[in-house]
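Take a look at this single chain in structure tokens; it is the form predicted on its own.
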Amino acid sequence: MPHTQFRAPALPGADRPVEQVGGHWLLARVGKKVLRPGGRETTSWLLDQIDIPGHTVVEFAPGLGHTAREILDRGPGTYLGIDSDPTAVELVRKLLPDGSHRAIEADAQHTGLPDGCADAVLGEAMLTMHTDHHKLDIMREAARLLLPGGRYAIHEMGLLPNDLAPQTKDEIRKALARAIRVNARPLTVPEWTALAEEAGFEVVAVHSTRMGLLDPRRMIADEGWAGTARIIGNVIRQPQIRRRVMGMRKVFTDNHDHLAGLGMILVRTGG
């Protein structure tokens, strides 16, 4: 019986060819959920510093809304996803319960809501995507939505060491931008934090761990035996994903020194 290819739910940029669409959603393509550098571990980590149960938690980019539900099985009084995607923003429309939860098509630089409307703010992977002007926009946004005391959490890639030649990171975020499709721009914890206290913050805590996004170990962990193998079916299946996704492993796997999956709990400074 002959193999039927995969298909992936209506998703962001299911329009666009495979040689252009972003990393993360070709992965989304053949069935991979987790799409943060850190993996399941460190998103854990992050809600398990931030206040949910009660609260009001904004999520910037929720993507296909997998943090969403774990914010929503902690009991938020009300959780509000941000995201400037349409076809993002209805995907996690449909993980909401009635009530005052809700998901909002806005860019994160300019929400629309309210100032100090949130007890915490949480982004995963979409700072770096940015350039260091943009990632100073959002974190500021996240600082005015904040009350006095609020944390914002981010999951963002890093780069290792903290003294790394500046020569070095060119080449890796060159590396990123071909393999990935997205101008990707990693930095390191001390580069993260200057621009959170530029932002109005102060970094309390921070959570270092390999970036392996494709690495074995890392998709076990996140996906579990069998997604795993149903996304290596579906990978083996279509050979131009295959290129791009071996593409993007060989990056990974020639930086894996240099490459670092952060989580980075930001307090809200001032009153």
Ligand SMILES: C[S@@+](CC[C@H](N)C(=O)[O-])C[C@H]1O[C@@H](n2cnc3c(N)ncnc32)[C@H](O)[C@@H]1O
Second form
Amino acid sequence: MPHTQFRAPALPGADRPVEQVGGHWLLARVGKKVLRPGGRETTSWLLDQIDIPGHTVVEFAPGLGHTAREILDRGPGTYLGIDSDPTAVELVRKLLPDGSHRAIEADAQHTGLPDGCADAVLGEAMLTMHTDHHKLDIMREAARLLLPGGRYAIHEMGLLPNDLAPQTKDEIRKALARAIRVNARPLTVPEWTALAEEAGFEVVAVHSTRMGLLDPRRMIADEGWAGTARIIGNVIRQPQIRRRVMGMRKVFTDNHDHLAGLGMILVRTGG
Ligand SMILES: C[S@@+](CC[C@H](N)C(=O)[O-])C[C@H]1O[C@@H](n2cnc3c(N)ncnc32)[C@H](O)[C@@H]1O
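Right, the form predicted on its own is done; let's see the coordinates for the form predicted in complex with this ligand.
So here's everything in the complex, that chain up top.
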């Protein structure tokens, strides 16, 4: 009998050394599926706030496609995933049933999609890693894709409290950037709201939870017992990865009181 070897699909960032790869892809390498600051709980909350069945849903930055799967399970008329990473786009394409669904390689700032084509836009764990200027450009693109009244659901990293001292914000952002090797710029709720309003949205709902990406309790809620055990085993067995994951965890726990996982529902104004 011919022997068929199973080959796991390549992950984004697979060609980068452990020391340089972005924290989210490092965690994906050890089997972590939920790479969003507010966990599955926040994703479910967001999905319940947007119209999916029979509607056109654009997802910015689907990454490994875990939320794409949940959107598809809810029966959208059309799903359009936009990711700038070609490996992510390939992974998402494999999930799409035949029909009008598509995964497109593009920057969310310039999707190439027509004005007003989407009933809802959703994006998780992607605005935080851009400058405020680029965040605004991406939010403006979401506004362009939606008709007035359309909803843009975002899931990003937040800073607490709202009046956090500018120097502390800077220190946290620098510590995050050093640990996750990505220029993370989390914002307070009023800062996210100001950007959303500038892009043409009104914020109608906010869901805030502690940033628990690497907390045992959240890991079990997000990945299950078996998934958590597999991730921990993979981290323990690989000293270089272990050092990096512990470095990230330290920044998250040191700043536990100041970091949040935020879900926000933005409604396109005007019309
Ligand atoms: C941390 S992962 C999050 C993936 C997924 N949303 C999730 O929550 O699991 C970040 C993803 O955002 C994508 N990304 C970042 N900036 C982007 C941009 N400007 N346009 C499109 N995709 C972007 C990356 O390629 C990557 O797939």
